[in-house]
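Single chain ahead, by itself, as structure tokens, in the form predicted on its own.
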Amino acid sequence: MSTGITPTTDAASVKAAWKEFIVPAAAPYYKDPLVLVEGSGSTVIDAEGHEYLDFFCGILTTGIGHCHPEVVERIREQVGRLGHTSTLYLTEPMVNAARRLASIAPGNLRKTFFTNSGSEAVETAIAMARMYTGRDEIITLRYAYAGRTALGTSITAMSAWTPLGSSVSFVKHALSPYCYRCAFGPPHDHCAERYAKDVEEVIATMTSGKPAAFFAETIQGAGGYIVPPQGYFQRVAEIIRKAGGLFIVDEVQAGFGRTGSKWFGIEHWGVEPDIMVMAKTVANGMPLGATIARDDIAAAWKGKTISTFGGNAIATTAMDATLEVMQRENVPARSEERGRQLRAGLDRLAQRFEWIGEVRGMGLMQALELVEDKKTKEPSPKKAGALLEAAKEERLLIGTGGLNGHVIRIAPQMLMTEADIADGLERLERACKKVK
């Protein structure tokens, strides 16, 4: 679909400059990359004037839509008054954002430290746990993704994202509770307990027996939206706390109503985390990460710390405005309702196309695992790439993930209408028909 807008950006020049000046590792999607110039709500427009329905919202970041007018206006007003101060000074936007976050956070999480990204939020959480417990070792999961810092890439457990390998020796990986590719095989009645027992075994065999924390995404994002079975997190929390460690959850992708009916993914498992990290949707696209902890854990950080840009007035204004809209619009309920619609449509596609091995996810965080054969479950990155390109032809933006790049990730903005979800499913079906 063309918008009729006269392009003001020369796409060819942008692509040429990208090849000349941007590191090749930071590669964009598509054989012919998109040059985006505008966004509003559920749609974006490229330099050639084509309009796309966004079913991936900037890797689950523009959670209430592109350029939400209330957020834009609040940012515009703040930019004209005060921008940068660092954490050496107090600002009202910073404390307002922290107060609003504490009002929706689970359990007794109250004290927030702001950073620039999810990677830094993870680093902060691990440092807190190590200082509070006086221990070093961290238990995490295979298929994890935790950012691009030295610690983040050590927690990450997918080789494509860790070209230098793990550089932090105190991080140990347990089996991911990946039910579609179960490590234990049938019967699956006790998978949660079996995977939790593996965490227990990792503690007993690969650590000193005195871990600082268990750290995991509530739904593994880049790993392909891997959802653990009910009961898994409950048992892991018991195991790590019995060993004297903390239970830390990563809500960078799953947080803020995305999973439906709850504000945070971990609430579906009824477990109160000791520390929680978040980013992306927290400020609807402004660079902001946050780590929130119990009072006693936050107080254990005895040395000095600072984040030059973390908690700046512009980003925290965006966060406060974003959360205000989310609360007013009740995004957990909206994600639940629209998520049911989206899941029903994806399930229909899985029944029609043999190469869709599984549909999984929660709320507006849904995935299609693509395979060559449903019996062997051989991953099909080729089909995932073909579907990504075909969806682009249908003016629909989706994402990929999984260890082999064979999982399609779908995550529309959480204020998306019923009509837009239906439209997106129709475009996706047309794209599926083009995949050979």
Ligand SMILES: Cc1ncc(COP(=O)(O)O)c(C=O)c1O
Contents of the next structure:
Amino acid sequence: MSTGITPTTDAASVKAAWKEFIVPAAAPYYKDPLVLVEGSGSTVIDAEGHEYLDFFCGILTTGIGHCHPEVVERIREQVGRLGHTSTLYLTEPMVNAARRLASIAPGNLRKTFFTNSGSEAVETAIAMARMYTGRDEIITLRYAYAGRTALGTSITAMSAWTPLGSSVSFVKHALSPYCYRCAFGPPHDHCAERYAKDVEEVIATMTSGKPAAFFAETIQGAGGYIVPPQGYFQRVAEIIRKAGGLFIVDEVQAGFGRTGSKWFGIEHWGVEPDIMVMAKTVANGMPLGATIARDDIAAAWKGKTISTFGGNAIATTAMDATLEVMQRENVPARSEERGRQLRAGLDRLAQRFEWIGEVRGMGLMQALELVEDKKTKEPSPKKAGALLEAAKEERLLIGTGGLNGHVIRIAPQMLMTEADIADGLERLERACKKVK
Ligand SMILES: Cc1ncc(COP(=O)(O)O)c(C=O)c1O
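Next block, the form predicted in complex with this ligand, ref. the form predicted on its own:
Up next: the whole complex, starting with the chain shown before.
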């Protein structure tokens, strides 16, 4: 569908300039990349004036929709009043955003350090744990994604994302509780305990026995929305705390109502983390990362620290405005309801198309794992690529993920209407029919 908008951007020249001036590894989706010029709520518009329904939100980031008017207005007002100060001076937006975050964060998490990205927020969490415990070793999970710093790529455990390998030697990887591709044989009724035992074994065999922390995403996002079984995090928290380490969760993708009914993914497991990391949807697309910790952990930071842009008035205004809208609209409840609708539609597709091996996820964070054959479960990056392109033809944006790029990731904005979810499911079904 064309919107009738006169394009102001020349798509061909943008694509040519991309080739000439941008590092090729930061590659866009699609054989013919999309040049986007506008966004509003659930849709974006490309340079040719085509409108797309966005089921991926710029990688789970515009969580309350593109250019939410209240967020835009608050940013506009702030940027005209006071833009940059650095953390050497106090601003009201910074403390407002931190106070609001503390009001929804689980347990005793209260003190926030602001950064500009999820990667830096991960770095901050690990530094906090090392200073608090006086230890170094970190236990994390295979299939993790934790960003692009040296530590982030060392925690990340998918080789496509780590061409330089793991440079930080104190990071050790336990098995991912990836039930669709279970590392253990049947019966599968004690998998939470079995996977948690692997964490215990990694501590016993690959560390000094004195780890600083366990660090994991509550749902492994880039890994393909891998949801650990009930009981898993409860046991892991017991294990790491018994060994004297902290329990840290990365809510960069799963946070802020995305998983439905709760503000943060970890709350579904009923575990209170010691430190929590977030970014992406926290400021609805403004660059902001945050690490929140217990008072005593935050107080253990030794020496000075600064982030020139971290906690800047514009990004924290965006965060405060985003969280205000989320609280007023009760985003966790909306995510749960719309998530149920989305999941039912995806389950129907899985019954119809042989190559959809599994549907999984929580709330408005749902994935399709694509396989060549349901019995062999051979991953099918080919089908995922074909579905991504076919969905684009249907003017629907979705994402990919998984170790082999064979998982389709879906994450619509959390204020999306019932009609838009239904529309997106119809587009997705038409796209599935085109996949050979
Ligand atoms: C779970 C998780 N942690 C950390 C990061 C790193 O965030 P950023 O790209 O903002 O540095 C990401 C990014 O995708 C992520 O998905």
